[in-house]
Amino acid sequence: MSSDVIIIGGGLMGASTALQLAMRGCRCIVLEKDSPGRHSSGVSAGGLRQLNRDPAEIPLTVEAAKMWRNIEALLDSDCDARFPGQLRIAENAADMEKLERRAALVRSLGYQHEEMIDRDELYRLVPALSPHCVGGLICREDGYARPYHALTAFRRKAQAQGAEFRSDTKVHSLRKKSGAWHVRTSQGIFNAPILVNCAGAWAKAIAGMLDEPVPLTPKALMLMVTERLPHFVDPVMGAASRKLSFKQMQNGTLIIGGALLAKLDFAREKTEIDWLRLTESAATVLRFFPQLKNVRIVRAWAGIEAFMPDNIPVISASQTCSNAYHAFGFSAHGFQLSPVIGRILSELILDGRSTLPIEPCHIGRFNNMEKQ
């Protein structure tokens, strides 16, 4: 089967890229080895975060935030997005100094979205918080959405624009002949002049087929969700010196993370929850909200994600093959970026350049590392 573009990976980045290309008249086929969003895209925490981004990502996340504010116009769905802000809590003077340095860094880059708040403002925003905290750093425009809602909305809108999605289609090999990519899969051969690697934790294998090795590490971050509770907190919560991701959803449940890893058998694509380690996340939550001591955990899960050594994604044209492109390695914080990644790739493919600065995300930054 032939098309203009073959996209490998049917998660958020693949679907966003298919949508943006289809909106500009390209015929796209998205090849997904499982089902769309089976791994990281459909099971993330859904954070819409500008707060505490690597400086290299700030221009991208600021632009993505504008797109999320108007996401219904793009996707015909609001993706259940909410924008109550996101904050990092300071528990002492050292934490406040750390956060002030961060705020100063962001200001020095010409941005104003990260704002220091004192103790009074912190408790005005989160009155249920334990009384020992002293202030924080907030991005009032941040929030969250529902990952599966967003994934489905991107895919359906891309399909409405003419993109085709093929599930259970595993890529076995790539070959370029007479200016076209020939992609051999478990469901036959697909052909197109342009190839895009959005394969997430499996992007390393695709890059390897392009003779472009990358130091990608698959990992599985754990999340847990509680029973429903009466509403008591609005912003998404983090901490200056503790691993914490904490928010109350529209239905009253709490989603809790803390960058803790599940046991991962990547070859079998299996994860195993480390319940003992999850007690660390629970203890951190109780540090800030001791009144939650008797709340029940309903379930826990982990999705397989792609991590880069510098935690910055790869977003670039291939350096070894013409008409091949990459977008992977979002290191557990790609959800917010998903609308803008599709736009960036459509610009790279159709215009030859991105209107946003993506030089720090070039795949070539790992060349020396791979030779060591």
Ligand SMILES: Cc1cc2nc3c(=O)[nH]c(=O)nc-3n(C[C@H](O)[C@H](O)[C@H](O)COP(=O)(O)OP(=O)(O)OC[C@H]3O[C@@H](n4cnc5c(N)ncnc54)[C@H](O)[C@@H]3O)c2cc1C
Given for the second form:
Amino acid sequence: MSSDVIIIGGGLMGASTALQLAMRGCRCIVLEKDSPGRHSSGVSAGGLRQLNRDPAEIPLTVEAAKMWRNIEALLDSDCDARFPGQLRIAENAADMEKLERRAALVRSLGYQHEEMIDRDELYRLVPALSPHCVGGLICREDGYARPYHALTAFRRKAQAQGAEFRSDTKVHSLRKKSGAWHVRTSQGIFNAPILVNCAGAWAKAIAGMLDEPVPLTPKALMLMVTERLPHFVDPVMGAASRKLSFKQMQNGTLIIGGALLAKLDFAREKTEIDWLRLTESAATVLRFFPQLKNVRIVRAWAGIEAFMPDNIPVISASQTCSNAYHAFGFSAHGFQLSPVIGRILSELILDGRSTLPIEPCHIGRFNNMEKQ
Amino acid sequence: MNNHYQLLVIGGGPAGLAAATTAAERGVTCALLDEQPTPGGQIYRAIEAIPEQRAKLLGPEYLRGRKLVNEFRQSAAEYFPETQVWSIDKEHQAGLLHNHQAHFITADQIIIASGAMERPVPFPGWTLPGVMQAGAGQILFKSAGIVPDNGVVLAGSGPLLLLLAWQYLHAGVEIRVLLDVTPFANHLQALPELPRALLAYRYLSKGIAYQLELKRAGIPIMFGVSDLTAEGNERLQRVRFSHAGKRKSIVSELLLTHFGVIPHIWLTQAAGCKHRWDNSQQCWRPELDDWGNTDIEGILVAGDGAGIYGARAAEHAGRLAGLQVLSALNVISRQERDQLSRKDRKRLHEERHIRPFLEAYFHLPDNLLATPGNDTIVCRCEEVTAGQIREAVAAGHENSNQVKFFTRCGMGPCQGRQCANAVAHIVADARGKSVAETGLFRGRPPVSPLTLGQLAQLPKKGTA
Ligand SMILES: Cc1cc2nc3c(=O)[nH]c(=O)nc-3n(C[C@H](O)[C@H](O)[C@H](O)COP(=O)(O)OP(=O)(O)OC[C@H]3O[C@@H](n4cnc5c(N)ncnc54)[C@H](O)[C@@H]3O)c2cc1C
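Structure of the form predicted in complex with this ligand, please, following the form predicted alone?
Everything in the complex follows now, all chains and molecules, and the chain you saw is the first one.
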């Protein structure tokens, strides 16, 4: 089976890359060991957040935010995206100071999307909030969408443009033979001149096949969702000095997270909810919304995500092999970036360079670290 | 309640009671938990409190439960009623809700004896008020003596339907009609299994006796019924169905349905045990050895949660699991275990004679399970229809879990318990695959709902 590009991984990054390449006339095939969106991409919290990103990611997140605003034009689906803003709450003067420093940093880089708000504005936006808070930092353009719907929309549009997706197709090994990649999988051999590694938490193994070690750590992030409640809060909320991600979805359920880790058996791809850690999430939510005490938790789950030591992704051509590319390591915040990642990779592959600044995401940044 | 027991038994039906009694009699520290307020499980519900007269109505089998409960009460096993298990893991830690407080306990060995549930089968109108599963009707009868006073239509398939009809007949309920959806072809399919079934003649004769009595009482019974539909504005007003080539209907405010029972696998699933699809019983069940051991060491299953064999079999399996636990805890040797288990193993074997016949006889037709009309609601929590499920399959969602992600079916408060099997059947049918390939919804904890307040107050180190 041959094509122009083989993409390993049927998550958001693989699907977005397939779409952008297909739109530019490339024949792509996406190889997915399970089913599209089975891992991080299908189970994320769906947050569309520019707020509080690493400076290295700001140009990318700002561009991605523009694409999300117009996502229907790209994907023929609105992905159920909403833009009520994302907010970090300050509970005291020290929190306010921390947020003010952050806002100043963003302004100094020439961006305006993060804005300080005072107590009055905070309670105007979130009247249901417990009265002890003092202000916050907001990005009013931020919001959320439904992750599996977005993944499906990327996949379907890519398919409509000619891309192919193969489920239950696990990549076992790679070989380069007379200028073409021979990819051996659980479903036979696939050939293409160009290879893209979008294998999420498993990207280290694929990079390893290219003799390119990377310090990637797979971790399982937990989320929980409650029963449906009458609408009572708009923005997505985090806190300046607590682990929290909190939002009320379109259907009234609350999604509660906060970067808490589940127990992970990576070899068997099994996760187990760590309830003692989740008590922390529940307690934090009740600190801000004590009235939710009797709300029932309906479900908790965990998704396996790729983390880099500096928490920014690798978006880069391979250093060891020509015609091989990487996009992985999104460290729990790849959903928002996904539309722009496909565009960057298609530019890297077809034009030899990206129009966006991706130097900080180069794979070479770990060279010294790996040697140590 | 202590933080740790040698044995934790979940479920106070015949399997759990027998298991706990067996282990506790030999000095093992044992806790038995159950959601219900009294021991007995589904079959022997409220057995200690029930007046003699109603007990007689419920039949002699029911009285058998009294003995089990008495023996359990006399043992040293600790009993915790009205206790929910909301999590369980492979390290043998169980999250409980007891007196509205959440906490964890651990055990060396865990026997899951959480029994069976009625098989939910979506059909047009099944979500209307006035349409209930027969089991719900039975619960009202057993625990509160409540019977429908405006007449009832019974519909479905399986031995429990007949039993309920018989119980209602004796309680003076007006049964308008009994609609049996078992296809005629099943009678032939089941024939080869009949000789072995005759070894368990007790069941056969009981079934025939029930049927005769219903007939004699003038209750209309229609066989080979199909296309069951519940209709009404706001609530049930009439039941429509096809019978003998004609579309018929009957006025009723209450329709009780029963389509057989399936193992309650939500706890074994939460623990991460392996399950397999059983084509004969048309359900998923945990993979077990002869003693009830799952693939996770120290977690066992006994009773209908292991596969449907009925109350007596559950009692024997419970004792076998209890003996296995004693041997795993080195209280008895393996030889003793084998010796002590002989009688129960023999009885268990006898109880199972009838099953291949019953399973073939009451095998539900594929068109009932897999081809509900596009407008039929399948997931009642999220109001997802069969049509939406088929659309999701057409859009490239290949298995139950992908369909769940996309349509939200199975994401409501019931955790997919009401629709998991139906979705698997519909997806399998739409893709031309087997149900086994289509898969079961991945289990997502908590197994039963827990509030944010209860979770926030979960003690850090297990203190009960
Ligand atoms: C619980 C949770 C909440 C999150 N919340 C947010 C949020 O609110 N906002 C946000 O922006 N981000 C969020 N994220 C992060 C975001 O979901 C991820 O960064 C993003 O989905 C990563 O996409 P991906 O395509 O790189 O990875 P994945 O979705 O993991 O895709 C990689 C795919 O590669 C496949 N694969 C791996 N190895 C092979 C092989 N050898 N052969 C074939 N296929 C292979 C895998 O099966 C997998 O499907 C969250 C993540 C989690 C887990």
